[in-house]
Structure formats: structure tokens, C-alpha cells
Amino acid sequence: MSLAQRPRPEPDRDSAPWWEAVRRHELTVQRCDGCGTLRFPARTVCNRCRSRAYAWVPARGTGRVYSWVVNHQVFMRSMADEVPFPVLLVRLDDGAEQGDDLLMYGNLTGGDVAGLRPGLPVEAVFVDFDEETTLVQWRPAG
């Protein structure tokens, strides 16, 4: 399916640098310059120390399934061929090592819905839908 038939992401002031990195097939997260906390999604202020200083840093693109939902309803006719439609909530390894809950959503690709389980190792996959839009999806690692 082409992205023209799907809802498109709309970058905002905080997320635009992340979408630009994804377009280059780079997974990044914010790191607070005040306390070093990693955070995603992007935001202006650190939840831990309230600092407004941050940098975008590379993430490894690996994690573990924290939770998921499998959509069996056809909410958009243009996506009918994608049902069931699994959406994963992934706990990134980068955050887990620092004790931060660094969570990212994405669709499952290259795996079977029946094989989903908590803690399943996954890796990021970049899917180019057109010249302007790339999405991050997740596949079982290995």
C-alpha cells in the first residue's frame, strides 16, 4: 500500500529533527544535557530535571516488546489488506541500560502475530514509503 492512502505523520517543532533522522535511516532519541536522561518522544523540557538543554543522540535500534495490540477491525478501507494490524510498544535497550523507560511504538513487520510475547527481542527497520516519508517498524531480532 502506498502512503498516499494512509495517514501521514505530521512533524512538529519537537519531533521534526527525529523525522529527519528517520528519513536518513537513523534512529535517535533526545538526551538531556542537564542530567543525561534519554527520552522519547521528543519534548522541550526534561521530566526529571526540568532542563531545556538537550541533544539528539543515536540509538541502537534494538529493544524488547513491552506490549502490543492487534487491530482486527478495518478502520480505513485503504488499509483493509493489512488486517490484522499489529502495533508494538517497544522498550528500547538504550533506555533500559540506564534505568529509563524509553518506549517507542511501531508496526510489526517480518514476523508472525502469533509469535508475539513480552520481552521478545526486536530491531528497528526503516520503511521508505515515498521520497518524503520513512517510518520505523519492528521485526523480531536475529
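Here the rigid core means the biggest group of C-alpha atoms that line up within 1.5 Å when the two forms are laid on top of each other. Numbering follows the first chain given and starts at 1. Remember, it's a predicted structure, so these values are computed and weren't measured experimentally. First, how it differs from the form predicted together with its partner chain.
- Core-aligned CA deviation for T109 between the two forms: less than 2 Å.
- When two forms of a protein are overlaid on their rigid core, residues whose CA moves 2 Å or more are considered shifted, and D33 is not one of them between the two forms.
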Second form
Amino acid sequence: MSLAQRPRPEPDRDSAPWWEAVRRHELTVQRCDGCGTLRFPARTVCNRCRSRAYAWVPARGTGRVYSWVVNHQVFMRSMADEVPFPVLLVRLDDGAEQGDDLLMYGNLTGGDVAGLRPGLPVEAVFVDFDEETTLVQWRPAG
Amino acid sequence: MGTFRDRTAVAGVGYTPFSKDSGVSTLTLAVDAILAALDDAGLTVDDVDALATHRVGDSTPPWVVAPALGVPEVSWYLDQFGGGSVSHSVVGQAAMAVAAGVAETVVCYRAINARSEFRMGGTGRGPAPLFDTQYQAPYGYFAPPQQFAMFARAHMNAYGTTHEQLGRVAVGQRASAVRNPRALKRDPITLDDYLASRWIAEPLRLLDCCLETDGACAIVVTSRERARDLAHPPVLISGAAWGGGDSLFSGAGSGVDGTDFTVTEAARLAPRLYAMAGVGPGEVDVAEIYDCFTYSVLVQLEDYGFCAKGEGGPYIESGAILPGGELPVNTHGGFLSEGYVHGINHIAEAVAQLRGTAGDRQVPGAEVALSTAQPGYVLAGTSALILRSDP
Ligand SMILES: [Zn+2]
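May I ask for the structure of the form predicted together with its partner chain now, the form predicted alone having been displayed?
What follows is the whole complex; the chain from before opens it.
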């Protein structure tokens, strides 16, 4: 794995706290103080009630596979030794009942591409790149 | 002329505090200024149907601001590249949109951290990366074939769409390109050729992808009256619509609703477009549909109303979009086989069809054409035209 050569995340001023939490191996989302809606990715306003007040709250760290790709083409030379690799789009279990619609990307780790199917339960895994960066990846739950 | 003067008005203004270090993102600045301006006008976000800004890689575009605010439907937007010299054109173009009746209430904004983040002349932090990139690129996910593969898989998951159905788009468009002397790819292909082509990003293969192309194409627009005195019979612009825009996270057309990658912004745009043109999908004789990838054609057949949601695959299998079918699609071969000039060559082909000058690939008696843009999955929403021959 050439993890160290991957593109690094460039946090913005809204997302910096999220990336800091990931660095501590904590998965968080924003919760609107105005209406309770959960929010990700990071923004400072709620698009339902337009409140600017929110808190960072722990996420369950579980979700379901919504879609995925298996990448074969070498789009980036630094990842040439990783192809083919899967990229998942996961809908978090948090807020799913009330349609809060929290989606996160990540690679599949500790699972087989052939086992991927829509709705597959997965759980978050924290992978440390180096002294500065940690990424959230996903593995089949249980 | 004379249709513009005094027809539009400024109804509200709003500010954030000015400082040397706002401490917040340009998205937050934009949101705060817009909410203040709406408040000043006695309006709310629900009254907004258009957004306009300019930037030089240093700010947050309408397609991030609109879903962040929860704007219900964006029927027009402007994301103008440029600095101070274009600043007043933003309001001028907003006024044109209102005067033309394509938007009712436009918020114009400029949000910059011109001291604490991006300083003019390239000092300070470099241009901000796209909003979504930080959450995707570290996983090796950033290229358009990967994005459209993700959307195609979601459609397969929901509706059982098959590789063969996607392949029939590529095979059919190549058959059209064979009749187009301008096309880059003119060798016929079969479904077996398609299925044998290598993976790029599963579920998309090489032959699902458009041709990276060097080239240019241009279009002249003038009044109908002037056009009638010129070299060709006029091709009338009956409808032109654009809008929407969401990040890849919130999904196409889903600023507030749940993410559903099987529906694109085109589904919200289509009713506005058809109403403006005074026609429905049943009256479209030929369609040039944005085909960066085969799947883009399939989903737009649904979203522009040629078949029901989820029925794009069977509709393609029926042969409807082939030459001689009920709705010939991408009669020039499209980006997949003619070449990829980012959309304008679709418009040019629609014009040729309506002029009746498309040669071996002419759709007999074509009077109404639809030409569409990237359907809103990536960056700034979508756009489309309905063109017709001068009756
Ligand atoms: Zn809220």
C-alpha cells in the first residue's frame, strides 16, 4: 500500500474540527441546535431551519453501503500499486430514520469486493496515514 | 431594444462584518450576507430561486451555497469567473434573468477572505479546493469515470439496470458516427466488443467513456428577424433552462431531500424547459443528450420524460434511440464517438438536424430538437435547450 503517497485532505474552516476528531479516532457529525437535524459534510448553517447554532456529536460509526466502484484505471501514479481498489459510498445509520441523509466515502478494508451489495452493513475503521493524517475506512460489520 | 430599462430593482442589501480575519469560511460569509439581505428585503430563503456570484478560485459557488441554505429550487444561477472587472455584470446578468422571466428573486453575492486566506496576486493560501474534494480524493476518488460509475451502480442497485443496456448506448452511437465524416471513431462496434473492453472503474468500461478530444465548436445567436436574412433558415431557440446544483454529497437535485443518485437535476429542469418551449417530450423529434458516459444518456432519457424512472435500460433495449427509432439520440455519435467538446457539439448537431443538412444521418422531417448538458451530478447543476425549425 502506498498510503503515504495519497492526496491529503485539505480541510476548510468548517471541516477542521471533523478532521481533528478523525485524527483522535472519533467519528462525529454536526447536530443543529435549532431543529436537531444531523449534518455532514461540515457547514455552519442548517439547510432546514437556517440556524447557525450546532454541536459536534458522536456518530454511531455504522452505516450501509449505498453505492460503490472498483477502480482499475491508474488515474494517479502514486496509487498505481493499489489498483484495482474499491471506493464505497456509505449512508450512516445516524439519522437514517428521519431522513438526515449522512453520506461518507471510504475504501473497503477487511472485506472482499465480491461481497459488496447494496445495503451491506459496514462499520468505520480509522487508518493512520502518518503523524498528521487519519482517514475513515469501512469494513463489513460483525 | 428598450425591454430592459427600469424593469428590475434592488430590493435588499446585507453585509457580514468586515475584518482582517473573519475566522469563518467563505461559505459561511456568503450565507450570512445572503440571509441579511433577504431579511432587509422582507424575504426568506424560500423566496429565492436564483443565485449569482463571481470568483477567481477564491470563494464558494452557488452550487454549494444553495443546498447549504436549503434553497427549494434553483431555476437560474451565475458562477462567473473573474475579479473586480466583472463585479457589476453579476447584477446586470441577474437583472437580465429576471427581465426575461427565467428567475424571480436572485441573490447576488461576493464572499471573500481576501486577507486571511486568499490574497490577490496569489499570495497567502492557494485557491480553495472544491468543497467535496477533501472527503473524496484521499480515497483515490476524484475522476469523472469514477463518479459516474458510482451513480451508475446506484441505478443498477435500484432498478436492475444492466451492463448490456449501457453497452447498447455505446454500440448505437457508434453506428451513427459511422455516418458522420467529422467523427473521430467510425469503425462499427458490437455488444461483444463493448463487453470485452477493459474496466476503467467498475461498472464502467473503456467503451462507456467519451473520447478525450482536442477541438472547438462555435454557435452564432442573433434575433429571429436578423436570422431570416442570413445564409440558412433560422433554427429558433424555443426554450433555454438551467439551474440547480448540489455537491456530490447531497446528490443531484436533492438540496433538502434525501440523496438519490438515480435522479438528476434534469428531472427538475425538464418541466421548466418544456413549459418555456411549449412542447412536451412526445414532440421531440431528435435528442442530443450529454454523454460523457453511457449512463448519462440512460438517466436523462428518464429525467427528460421519454420513459418512466427506472425504465431507461428497457427503453434503450427497445431500439427507440437508434437511427430510425422513435427518438434518435446523439445522431452525430456523441462524445462517445464523434468527439468531446463539452456540449456545444451537441447543439451544433441539433442545428444541422433542424436545418435538414445532416446528410446520411438526417432524421427525416425533424422539427423539434432537445440538446442537454451534464445532468447535474457534478458541479453546477444542468442546462438544456429546445430548438425548432422556423415554422
Ligand atoms: Zn436546523
